[in-house]
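Heads up, the chain below is alone and in the form predicted on its own; it's given as structure tokens.
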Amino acid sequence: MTNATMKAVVAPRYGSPDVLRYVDLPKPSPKDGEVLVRIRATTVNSGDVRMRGLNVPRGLGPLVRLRMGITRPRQPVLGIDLAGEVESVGRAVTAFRPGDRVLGSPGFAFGCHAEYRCLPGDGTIVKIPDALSFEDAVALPFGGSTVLAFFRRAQLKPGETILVNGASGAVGTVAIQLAKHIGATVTAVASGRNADLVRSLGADDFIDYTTTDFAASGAKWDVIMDNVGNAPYARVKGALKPGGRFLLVIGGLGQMIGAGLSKAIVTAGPEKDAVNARIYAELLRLWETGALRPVIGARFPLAQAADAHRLVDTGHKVGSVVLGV
């Protein structure tokens, strides 16, 4: 047994940023077949936002509460993705060893909004190329892992268009970049003052949303992709061109409902079909062939974490939120 304790960031209670404290906890200790990661960098995202104010689509509220806590946040430490060191291993772990630099998820069972994690040696963890760091590394995955998973699912194919809704989050950022590296005609949708950072990761067209209605403009493309929960198959369904895959990053009951009448709404699938270690070893990939580069909009300290979720309930962050730990 050890009385060591730890920095972490905890939600004792659902609520807005003001409820999160930042606490000592008990370190843990890897169990067999466990790694032990000393986290460097971690994330807050819309994930961690939603989480913390239960603030989730129409009509998922009570799925939510059963998954994550009836009353509270069954796990108070927020965080899904984390970057760093490995400690220690235990017992019947082989693929890494203290001093490993590595990037790795808990998935939705969160935790990582902290100065320790331990996860599963066979789980969703790989070991990070030298020459990336430790906040670049962690800025990939959220984003990166949600866009390779759905552009799978609706086998985006070179030469076809696809509009991105929210072309400056994390999510869309990454979905900028691998659209074009699989050989798409992009078109942004974000605000004006984000037009130059699309254009820079290659979007080819930009609709500033404060000025146009892209549903509404008459042109259509092959895929569109919501990534803010603002433009539903519904309103979009006529900017579609004859085949074309509505993919529903952000949606209530209802619409993950009315995907199933339609072939043309594309939903994301399992968790572990995003969060695994092929996929994150794949992004990695990625960044060290120069298709992918992580876009960070801001970095607060472990301590600062509740400023961090107020610009992220903001809805206007670009690229993803760091924290450093």
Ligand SMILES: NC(=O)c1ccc[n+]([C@@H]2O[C@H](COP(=O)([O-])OP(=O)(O)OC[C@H]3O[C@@H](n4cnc5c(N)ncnc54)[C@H](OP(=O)(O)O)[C@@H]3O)[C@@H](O)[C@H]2O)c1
Given for the second form:
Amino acid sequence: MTNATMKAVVAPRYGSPDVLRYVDLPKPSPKDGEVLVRIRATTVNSGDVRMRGLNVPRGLGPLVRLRMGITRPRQPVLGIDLAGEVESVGRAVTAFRPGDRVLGSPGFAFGCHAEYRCLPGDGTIVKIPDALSFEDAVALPFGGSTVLAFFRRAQLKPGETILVNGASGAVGTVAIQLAKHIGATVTAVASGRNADLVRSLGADDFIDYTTTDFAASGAKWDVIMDNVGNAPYARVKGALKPGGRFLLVIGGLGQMIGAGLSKAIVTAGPEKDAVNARIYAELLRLWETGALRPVIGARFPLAQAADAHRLVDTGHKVGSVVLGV
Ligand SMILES: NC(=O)c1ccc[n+]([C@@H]2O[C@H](COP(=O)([O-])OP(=O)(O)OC[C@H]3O[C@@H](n4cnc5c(N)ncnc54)[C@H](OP(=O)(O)O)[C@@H]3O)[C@@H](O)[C@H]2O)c1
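Hand over the structure of the form predicted together with this ligand; the form predicted on its own is what we had up.
The next block holds the full complex; its first chain is the one shown before.
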């Protein structure tokens, strides 16, 4: 460690966005197997604001405190994704060089709302094409890794129908695009102001949740993906076709236990936690072929991370919220 410092945003305790502070922290230096990244863009996503406010689904609070810190976040710097340039590498790293443009993630170790972050050089970062901006790159993985994990486990197939509840957010905007890429027919659920957006991403049908309850419409789908938490399996199972699958993207402990008892309910599974270079490379391939385009609803400088948190807290952001560093 040198005496050099970097700017970072910290959450010294759990609470509202007002707890966040823009501070100087020691600049990290890479260990033998690590890469030091000069972060250029990161995101404030629904996971960050859940951790900051300990706003987690019913029954999961104690588990999250055990993992993240009992009375305050053990890692006060939030941020799960980064895009930037390699500044230096440890002695054992051969795959990356200073100047490489990369996308990476420390997973639930967080720490990306800062100017610098060290990451292991084997499996947590990938190089990105010159044509992909740092902001666009960093907007891909939060929703992208979630959707890839769920679609793989649900075995979404060409010709099937899928309803995406919460279609205009980070997860939903990727779900629409990748479901279309697979060859499914997509019904998107969001508020009317996002109808044009979700149709532009490929949605075949649109339901405005402020006027219509899809579960009571009489229509049925092969797959229902709930990205909001207001369409639990018990309420919407009548809208599933025989053999249909319910994607439990957000739900409390009781629903997680229920998922273990029903073949129709699909959870993210352990591979979702292993946010890694293989998944990132797959997302970059989808971007290169034009199957996946990043959706960025708002941009803020790192110093204004608290304003970004306030927006994400509303539950009505569009796509990803990106912090420029
Ligand atoms: N299981 C996992 O591994 C995993 C991974 C990532 C995320 N998640 C969870 O997935 C959820 C979605 O994340 P996100 O980042 O996509 O959230 P987000 O960007 O905040 O998107 C929220 C979406 O919900 C819609 N919405 C809000 N109120 C609604 C309502 N009453 N009915 C229907 N739609 C409504 C919004 O549309 P309007 O703005 O038009 O209202 C928007 O499309 C979060 O709860 C997150 O914690 C889980």
